[in-house]
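In the form predicted alone, a lone chain appears below as structure tokens.
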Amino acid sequence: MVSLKSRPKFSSSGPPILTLESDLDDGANFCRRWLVIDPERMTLYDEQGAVIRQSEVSRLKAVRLEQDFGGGHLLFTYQSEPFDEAFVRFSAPLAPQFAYGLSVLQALIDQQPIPEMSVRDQPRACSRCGRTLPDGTDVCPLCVDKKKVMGRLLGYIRPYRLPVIFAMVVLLIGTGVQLIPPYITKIIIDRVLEPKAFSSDLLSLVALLFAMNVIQLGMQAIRGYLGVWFGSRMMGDIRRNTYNALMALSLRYFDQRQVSQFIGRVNSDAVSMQQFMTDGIVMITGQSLLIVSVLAVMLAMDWQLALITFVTMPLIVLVSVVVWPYVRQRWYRQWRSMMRLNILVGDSLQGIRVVKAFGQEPTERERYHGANQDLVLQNVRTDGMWQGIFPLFSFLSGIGGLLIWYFGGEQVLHNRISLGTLVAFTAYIAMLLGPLQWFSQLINWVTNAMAAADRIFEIIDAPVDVDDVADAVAMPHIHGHIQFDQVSFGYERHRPAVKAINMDIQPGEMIGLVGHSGAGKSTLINLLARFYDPDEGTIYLDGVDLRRVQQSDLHRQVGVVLQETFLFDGTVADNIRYANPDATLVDVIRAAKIANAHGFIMGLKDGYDTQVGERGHRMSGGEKQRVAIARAVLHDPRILILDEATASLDTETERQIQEALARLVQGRTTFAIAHRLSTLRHADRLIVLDHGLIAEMGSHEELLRNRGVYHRLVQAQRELSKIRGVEG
């Protein structure tokens, strides 16, 4: 059972196998709710801990989880009653727990054991304060440790000490600058501005004035450009090794979260961190240096009118105290509110041709319209309650100014003080206002920046769980003698996808992978490639451990042809150079030739210097395929896995892709996923899955004669065929 410090008391009757936290309502609304599931029923609890529904297990027939866009519903079907019910609702971050909370379901109605429980699948919440975490990372918001963040931060101006030492000389001459006008305008009003006062004197002490304005301005301005260079520097350097340590992370990772969420912690959380380094430790630095300078200045001009001063500061810090845990909630709904938003745009982008084709625009504009109204509504509320609080803290420090008056006044006017020395005194406490109503706001700053820190350190310290090991063996050449060991794998732990696979693939033989959609064949080569490392057993390659052979190595002799080719912004040429960027235009246009691209290329406007444009929209799929087997042919591997690259394409494509593949198969070690089997049946021999395990394996013709698995899809795709022959 997962242990939620927020939630409220649930009446449940015995101890709950599982209690999983909800975020939408069953009109898509944000809100909080329950699911606890025990061994004889299901509840759904509201956020005062009221139940909504309730269901008894031994009701149920069925269970399925349903997603759409930005989420989806646990659905259940019932043993007697003609309709499924959406049990529960939930936004995208929240899938993973309830697919497993899915299995859970799935073995009480089986009457199974409960499946294990893996780090992956459990309800990410918050260990220290029991919110829900933010998809893709274990940093909350709240809980953050700053001193931690920021000392790993400063890490970072170690190669830019001598820049960061001389800002901050700047700055102490800055500050000490900035002490001297209110000094100044003391001796003007005490000695010059009496009688008998020459006018040259006064001339002498406003120029002084104008020359510390002077200076003071300058200072500013070294002081910002030197913050935005080694701040700029230093993000540049974090950007780097945040987007390194991207590159070394394994499929794994990426399947667990939002491509999105990347993009916006490299660049937007980037930016927050930049904005707090060139401005805000300077501001800190700054601030301080000069709160405890005007301090120090004003206790050595009249101690007694200096703590008068300080009477009204406990009473700001009291303040402080019993208003920043309301702010804290504030921000923190706001923040989830925008990172709702932000989830939702995203999935809506990128599933925007389903949602043209099925017309469902007014549906993805009115859930829009209903998180954005929630996000609107909170930055009211937190920003409202900032206005609030700005004129609050700005009264409670006029009010030490307005005692100085009072009583400095007195002292004038019984001449026990010059009036020159009470203006400077009411000069310093201005100077003094400004940085205390800037740390009101400071806490605010830092704690985003902090987050944003931390969630950037958060992906520079994942651990690799597909990386070298310490002794990994270099092998430049390769053979292609590929032997797979009782191997098994699960995206889910509690979930294989392959079991106990053993297979023995000489050099250069073909082998054609068959099965129903989800059996396990993508999964094959995804391991075969090291995309993934096997949860059980070995796969050897040329009688070596997959695991202890340089991925450098095994990456530049493994080459992948895929159903869905992506390629990159950039011209045709650059595309098929991306497997070899050292290749010549000679070596391009001869691996097009080979790949049946070298025509249609020659065909666009600009020829091999055509842009693609993002994705390749540019081109047609069998254009795209042909520019990644010509991708491949450059990359001239030693192991070829084909994953339907024949799928979805016309009668002459697929002839042209055929024969192309045909060429670039000779001599190596394949692996082919073909989307009709008859495309497979030259191959050396066909490994047939079901369900994840080996169920035969043979050459086409032993396994038609066998009338087991195989023959039986070959049978089903022939009457599909006649059916579509009818049809059409």
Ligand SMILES: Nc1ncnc2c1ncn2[C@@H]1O[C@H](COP(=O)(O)OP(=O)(O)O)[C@@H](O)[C@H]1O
The other form holds:
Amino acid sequence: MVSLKSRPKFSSSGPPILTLESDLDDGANFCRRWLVIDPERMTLYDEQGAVIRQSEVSRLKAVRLEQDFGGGHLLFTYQSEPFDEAFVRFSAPLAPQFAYGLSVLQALIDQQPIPEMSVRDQPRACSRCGRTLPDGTDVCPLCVDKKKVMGRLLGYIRPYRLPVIFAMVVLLIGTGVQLIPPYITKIIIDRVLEPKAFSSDLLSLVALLFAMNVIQLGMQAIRGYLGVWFGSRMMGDIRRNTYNALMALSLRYFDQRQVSQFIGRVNSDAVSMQQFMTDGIVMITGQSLLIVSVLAVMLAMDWQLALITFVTMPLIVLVSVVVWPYVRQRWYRQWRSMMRLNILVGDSLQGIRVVKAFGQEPTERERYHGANQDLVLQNVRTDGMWQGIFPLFSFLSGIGGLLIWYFGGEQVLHNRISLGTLVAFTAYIAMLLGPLQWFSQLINWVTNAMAAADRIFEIIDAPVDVDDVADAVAMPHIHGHIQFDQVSFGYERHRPAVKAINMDIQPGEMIGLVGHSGAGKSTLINLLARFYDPDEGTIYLDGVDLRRVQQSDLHRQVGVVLQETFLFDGTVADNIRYANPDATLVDVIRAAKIANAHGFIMGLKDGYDTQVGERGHRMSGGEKQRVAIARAVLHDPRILILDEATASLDTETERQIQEALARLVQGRTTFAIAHRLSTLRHADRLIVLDHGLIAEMGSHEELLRNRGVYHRLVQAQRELSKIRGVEG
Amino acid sequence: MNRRENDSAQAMTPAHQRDPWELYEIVPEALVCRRGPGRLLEIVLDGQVYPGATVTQAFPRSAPGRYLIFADTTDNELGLLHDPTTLDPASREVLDAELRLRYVMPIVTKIERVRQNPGSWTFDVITDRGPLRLSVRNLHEHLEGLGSDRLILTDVDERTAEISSIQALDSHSKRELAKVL
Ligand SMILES: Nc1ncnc2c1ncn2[C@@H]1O[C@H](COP(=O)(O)OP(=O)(O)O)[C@@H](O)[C@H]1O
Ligand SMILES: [Mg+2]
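Alternate state requested, the form predicted together with the named molecule (shown: the form predicted alone):
Entire complex below, previous chain first.
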């Protein structure tokens, strides 16, 4: 195994420029291969260091990295050979290294200087486990320390130190008080009942017993209330932290997951922890305290008898240890079923219109039924297991009691201990067995709570890949000078959506982005709004790397109107001032007028106070878009982004808004994407994207003269309008 | 309409003159697959040679090995081969090997060990392509069930492996798998 880890000796002449390890052979089976790039040639070696194949750099015409599914290969095209060659294959995780290898080869062919390996290309390893870290993060997803879950959970107690200390004191007193009544019974039996001492203070002893009960009652109530008080607060804190973490997460995190799962998760995982936090912590401490003190008392009263009681204890511990992993698994399964059900409900309700339109209610019911059945099954399994285990615990601990009656009874018969002692002993045993039986319940709570806590911490710990850097630059006044320098980005690794984008946009310029759908227009804008960071290259805003700009400053001065508009729960006015809650009502109306929304809003019964969003008035797509435009207008951004912002409007309304927007874009850097090319006639420059590359750049007239991609797009639209008989 | 006749009529049209909105079904008899000199797939379709052609599965999960889309080096779609079983054996062999290259999806033949470490699960498996270790952060995001008998495992590095039939696994593997199912 050790030899596998080390590299074989290669028979190359000088030191190689680059050595890459690959993990697939020509039949795509796993094995180790080495691609060694020398200034003159590339050589592929096998595990033993034997040459598999070799190519001279001088013979190469081009190299390409071909994507397969779950892997890829380097493809060589030769000057003289009529065929291409698949030189080396590798699996997907190695793609970044080979992408760099490709750029090295390309440089060799072009006789250019060898590119530096950028920090992002370098495979970085986790300092703890040594495995390669995922792109764009320094947190190893596997090494987040799980052992600390309990510690972190308890860390939430810190703000409530005083009440917790108070609760502990109450607990201490309560435990002490609990220990007294059996002892009083012992006195009653030994001093009053046994000697038939009529004159004695039976009444006062019973009164004492009564008083003890009252104190216990009070203590329990206080303790319970305190538990709930700080348990609920801690849960509140945890929920808030989780939600904050969700809000801070980058879009990439949500791209990769079904969003509807989080709706349930944040709240239901918190509920799973709640019981543990409120009752659990107090109970654990209280009961442990009780066990220890009862043991001490019993040992003090009669150590031999006490030892007999403990005989069954190892058994109980053993059963717990055996059962624990199963409990954990069961809970996890139940949770997964629950999550599936949540996702299902979330999805079908979000798409309820589509469900109804296609009459698919029965299918959805069926799907729900299936998932629900599964959850029922998991519930029965998890809870059913307790129905078996719980009695087992009671049984095991009950045996201890039986042993006492037998051995203790013998002792009483032989007058070695008093009857009172025996009775007190059985009472103490009952107190001891209480917590022990309850121990099984504890396993249940703790596992459930720990699992929930773990999932919640997973969200809290998820790396934010567009995080503010430590020395972020404050930019209170953005001019709007934007430069893209060799920017490439892909939503999935090495499947770039935009490639090698270079552009320089002056402050106040209006840029129209055109191209086929899927060309990468929205992607470009996502990068500018810093929803994602580029994989390669840099975006500069007023000369500052966008990654270093303080995000709050950026988002305050960037206004975005998307095709899919979203209105939040609240009034129309609330939605217009979503980002500027301090704006006056007059400003709101002014913004709505510019966005051509004023007219239809005034037509509503409640005017600007009309409730919209989930629970409110339903607006048409065009109406929503106009409210969203008003929102952007009021935001008064330095950089305005319109991503098919007027796509749902009819031509006439669009024309009106266009005019309003034409005024709005004055003096602001504007990016506008529109399918109707006529919409972009105000643009200073048009940038034509094609398959993620900039195909053309220039004014409308220049591009028409060029007769390139843009010309074809315009031609196609002219024909389409002729058919429709609209637009000139 | 006589389908066969229709197919061959389509097949006669050179790829670049076809209506891009139409789907062209490839007649198995008109297709030869072979391995080119640079270890790339080379197909002969209606007498025309396409070196470096690519093949892509339309339903890699629900109908693996069928509904294959062929394209030339410039991504021009050449047509759909619905079912390769009637291809000549040599072509089939080449095609199967090519799919194995195109889709690096190891099939698990044996599960050596499933282990839960603090914060992750490790699967040590033997696949049809050799031994593989997959590490996942949790099960709910990385273990995907397809039907009741198939599983796809994707690890934190986006390595994947498929268990095509849980039932068909040996008892040791089943026991290991039971830890997570
Ligand atoms: N969130 C996403 N996750 C993965 N791929 C995406 C995502 N958004 C867009 N893409 C892909 O990126 C490419 C460019 O998309 P986009 O920039 O939205 O195009 P458009 O020019 O139509 O706005 C498309 O191939 C699209 O499928
Ligand atoms: Mg778009």
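Treat the numbers as computed from the prediction; the structure is a model and nothing was measured. Positions refer to the first chain, counted from 1. Basically, rigid core = biggest C-alpha set you can superpose within 1.5 Å across the two forms.
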Large Cα move at I52 between the two forms, threshold 2 Å, rigid core: yes
Core superposition between the two forms, C-alpha change of R367 at least 2 Å: yes
